[in-house]
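Read the single chain below, which is given as structure tokens and is the form predicted on its own.
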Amino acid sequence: MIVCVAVVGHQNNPLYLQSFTEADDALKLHHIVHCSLDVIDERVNNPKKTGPTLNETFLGLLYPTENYKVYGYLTNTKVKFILVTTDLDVRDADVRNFFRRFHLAYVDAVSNPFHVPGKKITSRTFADRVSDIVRTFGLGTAV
């Protein structure tokens, strides 16, 4: 089960975190995302340890803690997109489908004529697409 999204800009400014427990954790779900950005600075700045290679978005499992796994994504353009989940047993191939989703939501909303770049996302459409994707996590549904 997906417990947390973020969207984080290429300066490390939070542009968007939707929480999707029903528990109060939402400092300690910022705090999991906080930590998280260490983890993707490390991995693009040092490309010569094994992992991913700087051309590859999907960064896979940034670390696992003891009731999460959090998953990382960076764009060309050097936003992240952070996934938190309290699934031991998950697929890659269902996280990089889900990225590949989530990225094409994020597209949509930026690209929308009244967002300010570098601002938050507070588009209604966006948090209800993320809902959708969210909801179908696992599923192995296409776009």
Second form
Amino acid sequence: MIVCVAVVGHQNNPLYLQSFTEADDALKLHHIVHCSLDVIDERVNNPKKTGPTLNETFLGLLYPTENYKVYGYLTNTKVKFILVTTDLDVRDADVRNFFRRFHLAYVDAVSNPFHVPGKKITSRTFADRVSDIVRTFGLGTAV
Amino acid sequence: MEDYAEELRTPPVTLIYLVGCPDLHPTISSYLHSEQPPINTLALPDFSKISILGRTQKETVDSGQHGGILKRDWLLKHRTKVPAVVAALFSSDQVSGDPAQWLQVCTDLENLKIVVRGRNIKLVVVLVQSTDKDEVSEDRMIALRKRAEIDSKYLIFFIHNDASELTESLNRLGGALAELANLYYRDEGRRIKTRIEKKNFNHIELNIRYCFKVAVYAEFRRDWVEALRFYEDAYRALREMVGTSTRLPPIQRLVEIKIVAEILHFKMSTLLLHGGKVVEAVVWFQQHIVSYKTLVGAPEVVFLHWDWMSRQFLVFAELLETSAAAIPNTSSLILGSSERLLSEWEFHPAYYYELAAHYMREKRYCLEVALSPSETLKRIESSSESVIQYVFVGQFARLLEQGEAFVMQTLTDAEYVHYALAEGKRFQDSYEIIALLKKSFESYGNLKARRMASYCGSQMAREYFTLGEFSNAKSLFDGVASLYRKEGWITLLWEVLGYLRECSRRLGSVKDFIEYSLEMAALPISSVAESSSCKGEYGPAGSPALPQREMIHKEVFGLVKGEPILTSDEGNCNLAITDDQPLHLEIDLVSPLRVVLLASVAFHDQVVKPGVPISLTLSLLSQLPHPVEIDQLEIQFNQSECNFIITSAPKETVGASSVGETDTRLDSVPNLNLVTNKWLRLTFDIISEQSGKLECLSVIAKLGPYLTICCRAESPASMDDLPLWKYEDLVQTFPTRDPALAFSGQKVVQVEEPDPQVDLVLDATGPAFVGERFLVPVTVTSKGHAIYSGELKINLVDARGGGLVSPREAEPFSMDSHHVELLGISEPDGESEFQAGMDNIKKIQQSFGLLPIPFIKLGDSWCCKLEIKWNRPKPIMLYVSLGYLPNSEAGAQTVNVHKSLQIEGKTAVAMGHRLMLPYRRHPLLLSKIQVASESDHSPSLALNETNILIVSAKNCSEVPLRLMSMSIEMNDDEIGHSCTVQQGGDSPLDNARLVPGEEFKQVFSIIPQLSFPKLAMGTVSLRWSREFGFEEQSCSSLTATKVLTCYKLPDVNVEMVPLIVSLECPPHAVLGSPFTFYVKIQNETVLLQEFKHSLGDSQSFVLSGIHNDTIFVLPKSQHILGYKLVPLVSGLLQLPRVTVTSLRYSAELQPSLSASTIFVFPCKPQFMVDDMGSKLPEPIAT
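Given the form predicted on its own, state the structure of the form predicted in complex with its partner chain.
All chains and molecules follow, beginning with the one already shown.
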């Protein structure tokens, strides 16, 4: 289950962060998303280590915490998408698919002429679309 | 890792015993210990001690009902007690001595064999000889070997008196011991391995124990691969035991399994990491955690599970850390070599430390839950006494005293739980957690993972907070908060600030408390959107929502108004602001409190005259959730007399002069209320009397009686966005009503100087000439100001840009490289004595001058002249600026007047020259024939011939000039002798006046006296001056200065002339009367010369003489050809063309047309008769 998705801007500032849990761990998820930026920095700054993922937007598993797994995605405009899930066994293809759809939703949201680039995304449509994507995570390929 | 026993942490070392000959033991022990691999030695002085090797009664326990997996002391026993080999040392005299001694040897050997054989321990017999001379008889040797039942190679001769023999012996002994030890461990391992293979065990515990033993024996042999394999087997078997074993009460059973699993896993990780297999180790560790994580166990001892988990992570972190130090290139491991991609942090100990801390926190929580029923506490205290670790690893028992002996009694689960709780209470988990987090924090910091580090930091700080160490917590939280502020993680910042606020409350620091509270209240946490999603633990901050912000706002402003806040829950200490300790907050450009109060100041103009009012807009913005009422605003400038104060009370304005005694202006506005996110704009007029920069420095807001906030003023043009709020989706607002001013407004205005009331006049007549000292009169006239301590600055600048210096061009006339230079400043005549005193003050450089001018009364004027000399024709700009003080008071401001003037520099005289040969005389110049093609050769002159030089000087200026003299000056003595220059024409110049455009010519004759290819002819010096008109001369004091213009004549090529052809004929002829025309050919060489000559016909003359011929001219002699001619027509006629050709030089000479013309009069001119003799021949003579 996806517990949290986040969009992080150039200056590593959160642009959108939504958690999907009933539990009281929103703050913890904030921490997880924030800490995962370190891994993204590391991967972006030392691309030779990751080898095959060079020039790829999907950054893969960023780091496992005790209960969660964190995946990352970096757009060409250096906006980061972060996904936190509780599933211990996640297929890479599912995550890639998720990020692809999420990216499309993000592009639509920032293409809104009333959106100022670099500011938080407050669009309700975007939020709805994201929760839709989150809900169908893993289903599309399973069927 | 330090909790583990030494024998677990280090690889096992072979153990052997030495018996007999105690004096040799130290030598042998130290040798064996330094072997590779080392061998530990236990030395027994004599054979009577050998019984300690015998089996003890522990066998009985082993076979008892109560089993376990691993025995606690087994490994230690094999490392410190049970040897692989026993070396029996006998001296040779014992063996070869009398029968009694031999009998003793045999007895000792027998005893030894009995002990050794039971455990399969290998035996080595060492025969100690002092030298190799003392032989032992062959029979005795065989007897000894048979007695000992050993192979002959394990009977070793040990010779200790000779150094080389000793080394040899030691090597022999060491080799035999190592071999036998290896054999022993292999045999033991094999023995147990067969038991495993035959499944020769009743319990699964035994299987595990056997695997463990095999692995340890393999380790003794340094067979790491086998060791690892059997540890893995043991580990797997152990994992299967979970849920199947029923041997112990359930709680203790799980505890035992976990502790054994921990040991096995530790062994495996160590082996893997020391083998450099980091990826495998990490994968193993993950599997280990995954398979045991869910085995939480009984609810009352959950804390034990978390404790165990925490220890796993800690130990693995420490292992990683030590192995990373040993194997430096772990960081460059290729990730994802296994099928599962491992992320970066999993190779760094920091990750594991952090998780260890996490589980430790979990443990503490569970322990607290378990301890909370207070009634159990007492019982725990009593029942946990005398519980010790049992012989098996991971088991505990109670030690009971029964008479003399101690008896172990097993525990029930309830007893064990009590024991565990009591043990758990002994540890201070918080400090443990802090230590773990600190390690993680530092490790992440070294990895430059700042966010991870600050997460650890915040966790650490929270631990300190719960421990009540608020200053530690505060300093950590401060570091964390700065990162969150920078990156705009508002929710995280909110939580941290909440802690910080609480810390400063507990520490009683009012200023910090107010700062953190204000920052929290002004955080961009919107009302609806976030509050729903932000549930959970936020520490003392409360949930991040607008109501909470409002609450904090109210609390702070209550405190500001004088309502104290309790600093601690007990309520014995107050946090309050009192009038003896008023509070002053500073908000600078990087302060996080900019969101609380932002002051933007914009002048409406960029420059202003002194004394003229200028509008200033002060805009204030606050993001606090409630309106803030400001009591008083003070605006401070760098010119303190401009400072003013704004109050909000309109009724007090009339009587506001009460503040007037402090010389501070007081203004008032009806409303000083700051509404959330709405600019408060106030516009005032400022008058500055002082020229220079007027800058608004700060705005001090007074809130309530005790709190002042000093806000650094910012220019709207260069103002940064508000931190944190800039990411919010808000409507953009401008600090000023006029958006243009919001983009360009500055907090600085330039106050101009007062207008000068002094005239500065630069006079210059016409263009300046190169070489002349050009005078520019400067007049300073006081019109409205008297001039005190005035100063003139003079600057010369190239009008076309570029410098006045050109380093590339060599300056032939002046050694100075400046094209235009300021030579000096001459002051009025009347003050010449004054000038002498000021010379040292005057500073004049080539293009810059500084001149102090004396005091000038109102209405007076003062004049000086600048002398400027042009070395090159060049237009320049002359800048003169006058700075003065209008009065002599101390605070007077300098007033500046600037004037500039462009002056052309021109060449006044254009000089030229022409070289001519004498009339009708043609020396043969060989260079002309040879290098005719080259165009740039210097003119050639004939040696010792008279040449004519005409120098012309043309006035190219627009004013008449007066020439004074023209002469050729030899500038070099040596060459000066080489040619003679005579001035042609005896008339001096007589101050010839040269009107514009007129050309003056002067003729010189030059006779070169030295054959030289580059003969310098010298320099023409022309002295002239500007001629002023009558009226100019009378009205101005300009005096004509003599100017010297130099013109360098080109170098000439002087050469010997072999032949000279000259024509001679009368200056004129008369129609019909014959005259003679001679061609003289002169041979200057010492050779016979052959010539051809020819004469062309002419219709104008009848002539007699040879037309064509070839003649020979003797050396140094002359041949004259004479022709008689009768002119037939009158007028300017061409003489018949004469051509002379020298065959030797193949040079042809044809006189030029001008040289071969003659004027023929129709009849004899009567009027010229008198003059003819004197005047006409002259041109020929020169």
